[in-house]
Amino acid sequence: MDINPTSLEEEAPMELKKQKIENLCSQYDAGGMNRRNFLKKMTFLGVSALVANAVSLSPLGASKAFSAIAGPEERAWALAKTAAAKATKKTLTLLIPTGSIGNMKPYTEKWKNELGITLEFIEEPDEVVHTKGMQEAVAKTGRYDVMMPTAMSYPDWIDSGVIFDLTDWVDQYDPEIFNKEWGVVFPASHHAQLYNGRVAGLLNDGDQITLLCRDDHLKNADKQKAFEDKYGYPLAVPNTWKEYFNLAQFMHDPANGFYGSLEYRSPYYVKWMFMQRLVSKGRLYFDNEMNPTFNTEEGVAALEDMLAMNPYLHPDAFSFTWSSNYNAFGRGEGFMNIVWPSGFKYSKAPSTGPATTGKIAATVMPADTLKDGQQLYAGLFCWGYGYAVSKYSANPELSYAYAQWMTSPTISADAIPYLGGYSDPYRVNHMKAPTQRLIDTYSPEYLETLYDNMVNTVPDFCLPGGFEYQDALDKEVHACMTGAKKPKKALDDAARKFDRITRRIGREKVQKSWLALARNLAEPIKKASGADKW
């Protein structure tokens, strides 16, 4: 009788197998074997080629990396195996925003071959995903198992009963989203995953905005001299919004199709440009009683700063979508851009950034100078996709297992670099202990910039009625940018709309959620805004 060693391993108790893997990792870390033999033995012990490869290359070291992997990923996969075996429906259907599929496609074969589960993706434009979820709350069709909204959808989706509160699963299977070495970077760990302190979704996309500059122009000796002669300080990436304006003005060369910045002025995008500036002036969106605080002198100044920038923007700034913006910057049509990290990824890749590859310098979002002279750095964590589990799914446990597996420290590190999707780094290990593929995709310098920016980020309107608040603000800021309304009039009109939304939803309900968000802001932002005393 032939004995298949693989089958013997499969019969080995889980703990024994885990011990063997840990011993193997220790031996590899100590230099006791080469990488080829390590991969071969890991595969023999039942570790997937994907995981073995990631462990072998991890800067954490194989033992530490496997410890992380063996946690969130192993628990998720074990749950997926159990749930898949008893599932009567062998398809997992995912509602995802258009443009994100490239980060998920590489794993469809593994789920099909090893679990017998077909992954079906339903793509919808990102601006309608929230509406699709709310429609499912009424229709209850069970069409979706996993849904991929932004963090702003969680409050309304939880309250409408369309998605599960994930907290009990998180307690049982521990995705380690708060781990200091490989968890989601704070405060995004809280304001992009929690609703009133409960886990509503697992983040899979580090949507923050940073500032990109053309490094080749910064290093141009003639421009360096001319800039310093005109402004009295060296040419460099901007540290403040004032320096950002000076750079746009100096580099603006429309006669040659080269513009100062590609900052958005288009509907749906323009409110983020305002919110970013507002917070860096020390103002939040509401006070602790839910009164709007953006129609103040700081809000007016933010809009006036934006109006002053308009002459130095790309002519398509008023119609840009994220993709047309990325393409224009990649074609070399501007000096600066305010983008999500996927914009850096696209600009760095030769295929999508033919004019910018190897020529980008990035920095955290500029600071503003407060009345007391302090410079306040404030980033904006805007959008931020995550996985939520539909309450009408035929396989909710399998759906949760998918969410935890895809967002585990190593699978997420493998998924993010794929160019066909816009998922970006969000866990500490993505930035502080990146894999070689993450380094090749983003560069070590940009990963450090992402971490430094993310620790100061403020969330979107992740509140009940969040999309209504955001839409109201967006329309008024856009009206101001097009000249239809003066800054104060636009902000006062937005404030009146905010008050109506708050009254309709219920002040206490929104206030509870707002105070929970404010508690997790970075200390300098809390102090400047007064939220440290709430």
Second form
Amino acid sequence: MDINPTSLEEEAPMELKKQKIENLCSQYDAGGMNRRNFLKKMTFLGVSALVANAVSLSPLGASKAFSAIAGPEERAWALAKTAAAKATKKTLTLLIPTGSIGNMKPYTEKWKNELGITLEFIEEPDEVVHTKGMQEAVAKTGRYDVMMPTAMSYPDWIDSGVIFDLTDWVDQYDPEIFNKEWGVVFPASHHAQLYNGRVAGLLNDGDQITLLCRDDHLKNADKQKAFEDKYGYPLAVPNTWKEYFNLAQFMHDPANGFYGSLEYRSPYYVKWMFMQRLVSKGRLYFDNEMNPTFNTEEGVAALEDMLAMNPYLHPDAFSFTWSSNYNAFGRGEGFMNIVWPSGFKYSKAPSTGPATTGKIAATVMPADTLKDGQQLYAGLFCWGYGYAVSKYSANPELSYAYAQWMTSPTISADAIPYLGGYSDPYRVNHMKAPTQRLIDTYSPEYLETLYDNMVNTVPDFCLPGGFEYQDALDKEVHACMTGAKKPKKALDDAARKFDRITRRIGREKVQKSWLALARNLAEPIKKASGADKW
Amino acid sequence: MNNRKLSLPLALLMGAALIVVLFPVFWIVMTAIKPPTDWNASPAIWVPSEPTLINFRTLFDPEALGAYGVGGVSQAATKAVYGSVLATVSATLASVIIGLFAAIGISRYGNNSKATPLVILSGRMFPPAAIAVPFVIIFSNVGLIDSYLGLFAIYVAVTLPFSTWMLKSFVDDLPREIEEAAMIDGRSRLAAHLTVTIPLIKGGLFATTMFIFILNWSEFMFALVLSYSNVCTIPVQLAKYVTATAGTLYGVQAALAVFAMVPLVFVGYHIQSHLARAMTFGAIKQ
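What's the form predicted together with its partner chain like, now that we've got the form predicted alone?
Every chain and every other molecule in the complex is listed next, the one we just looked at coming first.
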């Protein structure tokens, strides 16, 4: 629900635009114009039709409705002003992963000019950010004010005392992360921001994986007929994993360098492909006593499904990184791909997706059919950056203000469409009431898909020792995919490693965190996995 | 041996080995002159049809790649090049100078204890990752973290065992009677070493310097762990060429790698006659 649709670089400062919108709302409230004109002018100012409509119909009055959504931004800015005035150190230093600066850089001038605060960015390779945070827990240099980890870092960082528990600030300044209309989409609002029920960071990146298909091939009349003749149902985006397999098999054309799918089989990425399938079979990673539950018939079936897919994958699937995967899909080397929202953005842009621009159909991750015949949809929220505040910061309140301001419904919607950053939609308003720039970047259909997928996402291993669990599972799943281990053996070995990690970290500690995560799963997943009875 | 003719099978074997050895260098150089569209092309493009210097330009003008629609490069490599030169040159010189005097001391005035090599080389017997975190704590407490002085200190500490041991082998080879003759002529011990020992082992000195330079120039772990924003080196900068819009910037990485190779190739070429002996720690006697 960003009310500033145009780029800050090319347009007057956002404040000016906001002022115009507020004046317009006041005029409308005072009866100075009819609804039609109001909507027209709001549209002219770049406010999305949905927001403009909601504001105009609000029983609170347009001004109040508008200021409600702008509240988190305004409260954060007021705090920033106070904290900046008090600050002796006039620089705010951010530890960020390399490649993410594009979403933050457009605001440096505003912070400098209006608050006198210089934003300094320290970029580190993304795989190093977690380590740098843990290092700061030991070194206590105070060099970082704001740190940008993935959700998986919060447990270890909070436990090591390097970042603040943000709950008190959240209560006081209310970033409205749980607001139903413009809060972070549930359950990511809980999984990607909380640790043991307390706020550890504010999400700024909606990293979930969705499924992309080549729309031009779906619309091909010859293929439509041939597919229906062969499988007995119409050619369309897949609804289930079985349909996904059929499509990959049907579209696979290696002689012409076109492959069924590009999903990952490479180390580090392959566990997510497994986790995704496992949960859609109604199984989670642990039971309520922290016993691993993936080495069951559902887990074995998930691995067997993956093995069956291997012949229809891109030959580089075993070595893909996110960027080489995006490159290959953008070059038109596959029919389907399982990617983060940035993958869609990448494939949609003519410069990076020359063969796919305008030719992508996206859908939520396929469902699996449970024993009772019910179809279970499960997405995976994996990775996902957020802002955390360093305990050794010289200006912690200012740091928090920055985090809330950047992730507010209004500023975040403005920041996400900038290229050169990892930020993807995560608040309800980004998907349900998008600005024109969000629409231009993602398309209305994909934003809807993101929302529909996100409501069913399960978290990554956002637990103490999460990176260790993830690594153990990844190695075993990869061993299975390369044929080094049979599915059951690989999963049993992973389960043994999980038990060791749990024992070493402390069963009660991990269990507390796991149960907190499980409490906030989407209802169908809770029910199917039995977590509703924990 | 010099008169022996190279047989055809041996020549073919050597040719094949050369191709294998030089292939990465060829690939890096070619990638460095490829435009972004060719970096990840499938099938791979071996030699670009339209070579460009845009990757080299991007090293010092981060916006340059914008001409190809690739944004998100936020840092010029200038600081990294400066950092690498400063830390490597200073640490290499210090390591070699200290190592030289240590080598002379051990060779000429040591007790020939069998424990000496073990003591000297023990500093290299554990992986750098094992000592990185303790150094973070120590350096944080003494204010050396994220400083060139800190990087200099760790580089010297890590390479000193190598320089000492390599130079000791060269000093050992030199008959001590030559130095004694200089002393009989009236020179002091120090003067004898400075005017006789050092000139006579200068080949080894160059080779050792080169070897230590390579170690420091390509060091990644300590530079990454002990730096925040004040300090940057080329290997660390290489890891940072990833953007959200284009993924890994292989061309720019390759350009920086070529840039980093140049001084090594240049110096290596000029001291190659000494390298084989130095790399074997003096095992090959002249």
